[in-house]
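Only one chain comes next, encoded as structure tokens, the form predicted alone.
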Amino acid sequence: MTETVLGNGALDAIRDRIDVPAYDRQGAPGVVHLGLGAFHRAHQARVFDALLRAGDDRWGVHAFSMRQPAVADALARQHGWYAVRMGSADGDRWVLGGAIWRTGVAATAPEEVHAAIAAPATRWVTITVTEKGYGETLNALLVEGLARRRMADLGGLTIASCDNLGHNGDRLRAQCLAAAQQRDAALADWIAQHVCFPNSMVDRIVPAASPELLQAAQAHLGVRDDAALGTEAFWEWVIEDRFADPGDAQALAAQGVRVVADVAPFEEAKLRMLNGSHTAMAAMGSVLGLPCISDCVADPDIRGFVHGLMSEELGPLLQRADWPDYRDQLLRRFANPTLRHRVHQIATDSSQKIPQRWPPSILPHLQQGRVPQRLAFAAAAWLRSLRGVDEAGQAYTIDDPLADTLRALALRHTGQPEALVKAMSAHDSVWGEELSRYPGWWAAVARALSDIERQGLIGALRALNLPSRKPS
């Protein structure tokens, strides 16, 4: 007997199990998304689904994977439908996503991306390509699509970067204008006048889908869903009030998006506290052989470390006035056992994430004459994690653009913390040039790494013995 798969033909069979959106999905999408993955489907696509459910038919999505076809193909087979499990201390809630109306793969069909951006119905482009995806490929896709809009005498767009980059809209605008200028100065002028690039901060923890999650989706729906995903109940989207259509501010705000004049305080808090703590825990969890962030936070020594990191070294530097409440909220979210957010997923591309997450907090302390010891410990834990083997001798894969170089250095200098730190400090692409001026910082990292090697990570963590408010 053939197994039933989620899709248009299965909707009647699942209506008594989950709420099926009633909006028409046959029209032209108003949003082009680049970087189709779990995060987009659990975040921006959920907002667009809410807008569609509210009767605003302009928010259907034409979503493109940048390189790999697996997600796009799975969604195509299911006509864009997928289930989302939202877990919290109060239990699980399932919702059905239907905002993705079309899918494609940018690497194999760039013409399809150009045409989608230049389609008359397109109003928005959203982007989740992660830090390493900002470059010539992305610029070329956007600029060619915008050039076609200009030639067709169509209006401008809102292009929203939804990644963990500081001032992401400003950066993307500068990239696109530079790429357009090389091609045609008149095109660059048109983009500057007609296309809006709002800065934004997006926040929702979305682990990679597991076999258990897919099995739970099938049990709940009664049909197979190869695109199901799990996330937390919490979500936040803060976006700058800078839109090609000013009316979008009210539409988004009505669905829970925070539209503000200045995203920076929220962006800064998220990058430093959530993402910075995540990277630290990913390194420690890798070394200890702990599979998930919730396992890390369940350890009282790690939880106390993270609380102290946010309380003493990250939070006091922030513009966000409610950072103590934000810290406590983060600790509760990290502890959510339903997420199973794997440390090795978070550790992916750490060499490109660290520059955004740690140095902006390290430098202010150094400039004021103090060494942030917890951040130095986090840096040491990351250096130890680069060996690709945990303290129990279990090997793991380091998924990073610099993996071969970094792992070779870590293995070459095993048992030589000062030599390893000296070698790693030369990687300005990770640490930035300014840290090289502070030998006290590198000495603290080397001491922490030496302690980790001599006492094990938990032993070194306990020996750190820094004053801090007790974790809540």
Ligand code: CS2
Second form
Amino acid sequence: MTETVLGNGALDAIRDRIDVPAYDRQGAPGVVHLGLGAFHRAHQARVFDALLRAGDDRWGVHAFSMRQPAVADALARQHGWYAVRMGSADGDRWVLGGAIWRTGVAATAPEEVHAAIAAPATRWVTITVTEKGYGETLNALLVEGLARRRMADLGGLTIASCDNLGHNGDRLRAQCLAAAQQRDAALADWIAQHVCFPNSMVDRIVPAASPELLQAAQAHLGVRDDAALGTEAFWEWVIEDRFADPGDAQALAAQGVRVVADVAPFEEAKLRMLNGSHTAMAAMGSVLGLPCISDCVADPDIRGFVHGLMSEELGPLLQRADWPDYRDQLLRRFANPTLRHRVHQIATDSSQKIPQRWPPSILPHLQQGRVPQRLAFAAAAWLRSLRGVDEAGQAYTIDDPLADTLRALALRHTGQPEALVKAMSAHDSVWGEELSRYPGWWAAVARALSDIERQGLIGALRALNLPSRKPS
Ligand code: CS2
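Swap state to the form predicted together with this ligand from the form predicted alone:
What follows is the entire complex, opening with the chain shown before.
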């Protein structure tokens, strides 16, 4: 018997199991997306799907994987359809996403990306290429596409960076303008005038799809879906009101996107509280051999630590006054039993993530004469995790652009916390330049690392014994 796979031919068979959107998907996409990972499918593409369902046909997506063809190919086989499970302790809800109308792979067909950006119907470009993706390749794709748009006398665009970087839009704008300037000053002027780069904060926890999720999708749909995903019910998109077409503000707001004058307070809270705690738990979970974030917060010592981290060291520095509510909501989201968000997924590329997640909280404390002990503990746990073996002796892979260097250092200085901390503190790309001026910080990291080595991570956590408001 041949297996039936999700796609146009399977829609009739699944209609009584899931709501199939009725909008036409044959037209020209209005959005180009770069970085076709799980996050885009579960976040921006859900918003675009809602806009399309509401009858606005300008939000179909031409989505490109940057390098790996697997997701683009799976979606192409399924005519862009994929199911999303939104899970909570109270039950699951499934939706069918139909916003992705075309797919491609940027590495092997950059011409397609240029042509898509320069297509008359294109109004938006969204980007999720991860922290390490903000380099030459991205600039070249965007600038060439924009150059062609200009040559064809087409209008400008909105280019929305949706990665976990502070001031993501400003940063992308600066690097695109610099790349364009090298090529042609008139092109740089045209981009400055016609292309908007709103800053944005995106939030939804989207673990890589597990075999369990794919099986659940098949059970729910009655057909196989190789592009299915699981996520949480919660999502948030806060975007700066800076669009090539000002009417987009209202269209997006009608679907629950928050359009604001200043994204900074939201972005700062999210990067430091959610992502900062995530990276701390990813390191601690790796060392302890705990597979998922929900396992970490189920441990009372780790939960107490994360609560204290947010309450004492992260929250009070934020512009967002409602941070205690935000903290409590985050702890509930981390505990979601359906997500099974693997610590090793979050630990991936930690050297690229830490700069946005920890130093912006560490520095203000040091400047005010305090050493934030929990952040020092998190840093020590990360250094310990780089050895690539947990406390039970299980080896794991360090997946990071700096993996070879970091792992070699961690192994060379096993049992020598001060030497390891000294060697690691030289990595300004991770910590920023300013931290090197605070020996008290590095001494606290070395002390925590020594405690972790001697007492085990949980023992060391208990020995920290810091005052904190009671975990709720
Ligand atoms: C996570 C994020 O993998 C990671 O680094 O911290 O992907 C996180 O789940 C999202 O930013 C949530 O919005």
